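A lone chain, given as structure tokens: the form predicted on its own.
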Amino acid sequence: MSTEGMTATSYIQHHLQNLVYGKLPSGYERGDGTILEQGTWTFAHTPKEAVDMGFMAINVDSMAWAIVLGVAFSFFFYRAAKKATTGVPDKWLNFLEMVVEIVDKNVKESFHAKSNLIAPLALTIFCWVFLMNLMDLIPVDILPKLAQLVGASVFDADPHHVYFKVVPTTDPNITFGISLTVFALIIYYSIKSKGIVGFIGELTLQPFGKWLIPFNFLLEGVSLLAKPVSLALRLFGNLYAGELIFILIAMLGYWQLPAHFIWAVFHILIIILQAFIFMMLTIIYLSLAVEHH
């Protein structure tokens, strides 16, 4: 990327920046010192413009790459699946059986019930979200420099107010936006296996029995919503966490190669353990969820 008077503390900066669409109000001022007429839809050229966008902007760098290798995910399994025949498999498709016996294994071991989602959701979690944190191995600055090529060749744009982050689980959005669905799912399991009465009452009677029932909800209300925030959070705080190391190493000049290969080699297994522990973690909530108690 473009690093023509940029301090260590901007190079940073810029690198941990999404690239943001919003609505910035009418009267704005912008960071090139131009005040905008009307309430505009735009793009950010500055981290303030980003926070200013309010809650309704979009990281379309982390929403794209979520959707393009959630897409790549479906294809590749999609032709795996077509390609299948009772005949001898090649090498992609023994991998991909070896992937599909692993997860098949962990939730029958881990979800005590009948349910024909639980297995495809699982598979689908652990290949998203290690899809998601593979992006991280790919040097800090070969996507974001192509990002401000294409921004300042197609679109005219000022290659500083270009920012391409391309690893979508060090964004807390897209991370949360995984747990919550799992929360859902959690809230719907638990009243289709227990009704709507006895979610309400695994709230509020346990584990002190009627009398207590305030500080019941209490201790059950908090350890409800604990499972999305510990999932998303997890996740985001150990990509993001490697991403910055990375990002530290590209600072280091020729030495970056041999450094940026031992971080990378290290990762790789915090790669595969983050999207494992998110898989079970899934599944053990959504098990304790059917559970009577």
Contents of the next structure:
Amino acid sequence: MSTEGMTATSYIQHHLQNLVYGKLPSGYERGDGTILEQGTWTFAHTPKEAVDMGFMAINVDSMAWAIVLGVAFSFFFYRAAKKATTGVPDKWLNFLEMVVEIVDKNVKESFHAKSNLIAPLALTIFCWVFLMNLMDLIPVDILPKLAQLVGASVFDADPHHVYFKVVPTTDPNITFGISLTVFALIIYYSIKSKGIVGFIGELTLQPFGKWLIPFNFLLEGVSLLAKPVSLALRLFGNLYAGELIFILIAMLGYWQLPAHFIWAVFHILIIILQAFIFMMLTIIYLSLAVEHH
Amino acid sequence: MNFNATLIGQIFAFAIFVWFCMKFVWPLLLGMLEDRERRIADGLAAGERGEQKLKEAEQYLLDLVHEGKEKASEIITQAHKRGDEIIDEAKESARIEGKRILEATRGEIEQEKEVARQDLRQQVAELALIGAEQILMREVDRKVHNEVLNKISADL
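Write the structure block of the form predicted in complex with the partner chain for the protein whose form predicted on its own appears above.
Let's see the whole complex now, leading with the same chain.
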């Protein structure tokens, strides 16, 4: 725990709030009591303001980290791909090749149709989600503290108003952003391989035949919708809980040092596992979408 | 759980990263990996071929050595035989030579014998003449009796 004069609750709340940029409507009463005369684009100063901005707002921190990490992933792999020769690879290239081969093997084992998209999709999901999860291992106060410093000195902001969440996958927007794209691909591949009629038939004519179409549709619809929701919530839940435990450990005083270490060691497993599960389930859902029953 | 435009931003970002990976990363890396796999397989096959060839060469070498040994022993045998032959020939020619020398020597001896006999005859004729001279106590006229003396010495 870093900031003096903060209660445990406000410390946790502060850590779990994104840095939100959005539009506040005119006549809105801000957290400090001032009333806006006209609609204003601004950073939210309190969690309530962030909610009141509605949909037309953006979580600057998680979006920025997601993009930075995505660019880092693209950059490393692109450089490796450019440099790659059939000769003896150096250690870094060897490592990236290992990742590529793991992904390739899993895709080939689970997805039997031919597609140029699935393997790069799986690689991107695995690496990107892993990198975003990896942010969880950075001690919880470092980057938010740095952001507060920069916010206060460069942008002349009140440090209490500078929120900064560094793990993008603890933001449901990020996890749902990926899973909804996967969901769109599931529907696209279903229709592509079975036709619209086949896809609707699959949704309505099983498992109980044509006399129970509404019931079938309810059942199949739920199981279809459950795919993106479970994908996103599983990742979000795991990382959110992990982050929360890091925050709680940070309030233990000196005991946080061994406790942080132990939890971080466990967490290494979780962040890789969650990235891998997300990738595997994406491959499996898409292969189910392509296969005929 | 506060949904906002981040969701849309994330979908776009995701789409762009996947597209980039699909376009510029995956085909290059996988193509390279497949090439390398092929290259390694070729290398291993070449290595195996090399080993096979080495084995063949070793076998060939062994055969060659074996053959050489056989030839050498054959040559030695022949040489032994030839040596024996040469010795036999030498013995034979020595025997013949010896015989020849013996013959020649014998001829010489015969000749010498003949000469000695002639000489002896001469001397006997002289001795007989001297004896007859002394018996007769008088000078025998050599000229008168030469014919007789020659006849005697021829008879001896």
